[in-house]
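As a starting point, one isolated chain is supplied in structure tokens, in the form predicted alone.
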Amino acid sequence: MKVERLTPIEYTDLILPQGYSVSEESLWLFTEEENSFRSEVRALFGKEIVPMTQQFEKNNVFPRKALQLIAKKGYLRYPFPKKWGGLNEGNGVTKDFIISEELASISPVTSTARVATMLCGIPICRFGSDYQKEKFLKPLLLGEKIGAIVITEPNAGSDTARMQTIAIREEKHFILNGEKRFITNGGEAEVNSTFAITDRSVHPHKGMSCFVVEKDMEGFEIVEHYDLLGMRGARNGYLRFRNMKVPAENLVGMENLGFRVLLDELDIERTVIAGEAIGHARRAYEIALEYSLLRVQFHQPISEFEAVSFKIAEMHTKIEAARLLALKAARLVDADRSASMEAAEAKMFATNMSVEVCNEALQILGGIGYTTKFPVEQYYRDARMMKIAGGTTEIQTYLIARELIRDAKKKRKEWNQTEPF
């Protein structure tokens, strides 16, 4: 005889061990050391970060304290070489992907701020001088400073060729003028990897450069912090540079080769964003699964109804599929191989999946899911940003199609194929 639950289910009633959807089969694809690392990360975040999360969401507090704690534990250092304070032992991006999934499942806003800081350091690490690595990269990795990667402008989003921020060389410095918006950590970050046009006589992709811009430089203006649909506690900034003098030694890499610097970090960015999206979806799935076991209607748990159980099956399958795509991209990047298409596939699929899974999780919870009694509505709002950040879903789809068609044309040429297959 089934026992009907007569009292409403509160979020505190749920027993939610982190990691329901990381199945044994999925864990098998990681090394024993990587799985141990996941357990370590999960335990720390559960103990140290979870108690902070309510203030981020409820009070719109930037998670600086959480970032500093994470950095002190070394969780900003895995994609970077040991020479400059990193911890990369050949699987640094894979480990950063694990960190992104686990942290995003706990605190999406902290994960987003962490990834922005890490991405700020990638151009400095890959192209910067020893001086820049010592002055800017090490403090980022140690949590002493927050970072931002500064690309998007009012008239230049996916189309970076429309970039209008300019930097004109004058003896030992550059004069920087322009505006940037939708910058994650913008206004909070002390270190900003910033892209600008340095040669307007050529195509912007051949006349772009990257600079380290410091928040305390004269001419640095915070125009606005946007209020967002989700990611409460994030700082999404509108920045303005007015006749800012940027020392020539802050030029990252060679002048006018900034587009190469920009492209270099994208595979890592898209892979770790996919990890974040998986974390959002996984947590929403875990809540919905547990809720379905406790919520009783028509004298049985709603998990017994085919309509709900099929949703659960599809949610789990999509999460697993996204993790496999992202892991493939991470392994390729760690092997120093091109992962442009694979990283785009991972980001496109994972971010779409995350919104779908969070939406279904909310549907399983029904009316209570649309309230703030459960955090599923938060994960739904937070997940939606990831289809835009780091390159929209549409741009990822375009990149995938371009690579596939280019490869098909190449093969047809090699085979001397002139007629349709």
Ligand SMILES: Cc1cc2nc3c(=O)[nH]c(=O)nc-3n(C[C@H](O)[C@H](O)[C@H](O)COP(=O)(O)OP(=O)(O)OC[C@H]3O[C@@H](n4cnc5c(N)ncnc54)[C@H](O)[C@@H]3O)c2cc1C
Contents of the next structure:
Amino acid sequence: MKVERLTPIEYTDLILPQGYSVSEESLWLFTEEENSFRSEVRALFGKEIVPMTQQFEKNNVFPRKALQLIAKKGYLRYPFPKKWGGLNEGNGVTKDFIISEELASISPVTSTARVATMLCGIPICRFGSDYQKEKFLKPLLLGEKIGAIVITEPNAGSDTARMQTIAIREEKHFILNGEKRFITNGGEAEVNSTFAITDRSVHPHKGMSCFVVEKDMEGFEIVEHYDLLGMRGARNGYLRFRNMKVPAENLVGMENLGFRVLLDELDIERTVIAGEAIGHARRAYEIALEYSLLRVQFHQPISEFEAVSFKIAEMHTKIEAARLLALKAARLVDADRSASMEAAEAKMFATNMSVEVCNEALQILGGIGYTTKFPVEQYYRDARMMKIAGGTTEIQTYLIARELIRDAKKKRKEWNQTEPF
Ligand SMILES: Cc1cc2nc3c(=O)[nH]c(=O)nc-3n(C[C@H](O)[C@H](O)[C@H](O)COP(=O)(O)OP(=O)(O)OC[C@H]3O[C@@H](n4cnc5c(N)ncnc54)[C@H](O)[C@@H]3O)c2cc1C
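Target state, the form predicted together with the named molecule; input state, the form predicted alone:
Up next: the whole complex, starting with the chain shown before.
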């Protein structure tokens, strides 16, 4: 007669080496060098970041130390050119996507703080002056300063054109007034790539500018930090700027061309968020798979029930599909090609997938999944953010549809002018 376990399964009973579920075949389309990079990143995060994660989750500690450590190892530098302290060798976004997946699988909150810092650097790198790159970008990439990307406002979420924050030029500086909310790292970040209207007489797309706002400038106010559903340890800030004197030398790119600056970072942002979503899903999936092998009901491991094993099959397939979509977007961005649709597809699919997979993982754990004994409930909460930040699922879907329909109409027009076939 079989002896069945009487004590409940503990999280520590699971054997879950980092990257437990990622096979060589899963990574077939990455280069050998990228795969050894992934192994290096995974090993470092496993050794250095894993021991810190309880502080973030249980004590709401902001992961500044983790970020500094990551930056010291160079893991904020890949999308940036060598001239400005970066490490891009043609596949910088692909590498950043790898970092995102690996870090998010271990510490979602550290990952989101890292991505916000990296994104803060993108406008400065692509449009900023040499002075700005020296003063702001280099310290960001070295982990000496933390960054934030500051766009959303109480009345301007998906519709960024409704932005009301205003910057009025006065000789050698701008006077900045306005409010921004939901800002990742908001209030912690010393460097804030901030968008504001500089010409109210035209459409915001033609009257927006980007500035580096420093936390220690007079008039910078942290109104509150939001209490979030997930991402414990994150600082998500509501900021107010009151008559802030921002030096003209902090204007990033040309005055009134800020909307271009804003659009420019989105492909990287969406690709990298897709990476994070894959990391969240992957960890929840791994825990559920391992648990299903140990948990016995009706005298057999629950993995033997078709209802459970089919969930596992679908979860894995979706994770793999998301990684392929995101890799395609990353490769396009690295090749300096337009990837607005592909990055939107990657983000839409990966973030939907991630919430679904975390939800199914929780279901596989049954009642214990709904407790904090296993971190699946945490990944479920953390993953949920990604369907909102960086442009909602609905906005990604709209963008994809717009591109497809525009393209189909164009083709139709061209075909109408040629012989029918
Ligand atoms: C945890 C977190 C971190 C964030 N970090 C940052 C950050 O670092 N920097 C920053 O600037 N912002 C950040 N954001 C803000 C985020 O980008 C916005 O929340 C998001 O763009 C949506 O804006 P909103 O919240 O105002 O929602 P709204 O725009 O008001 O949307 C509400 C609902 O309406 C839907 N909707 C709106 N317009 C359309 C449309 N045209 N078609 C179909 N549906 C539509 C949306 O999809 C959504 O479901 C963060 C948000 C969160 C939650």
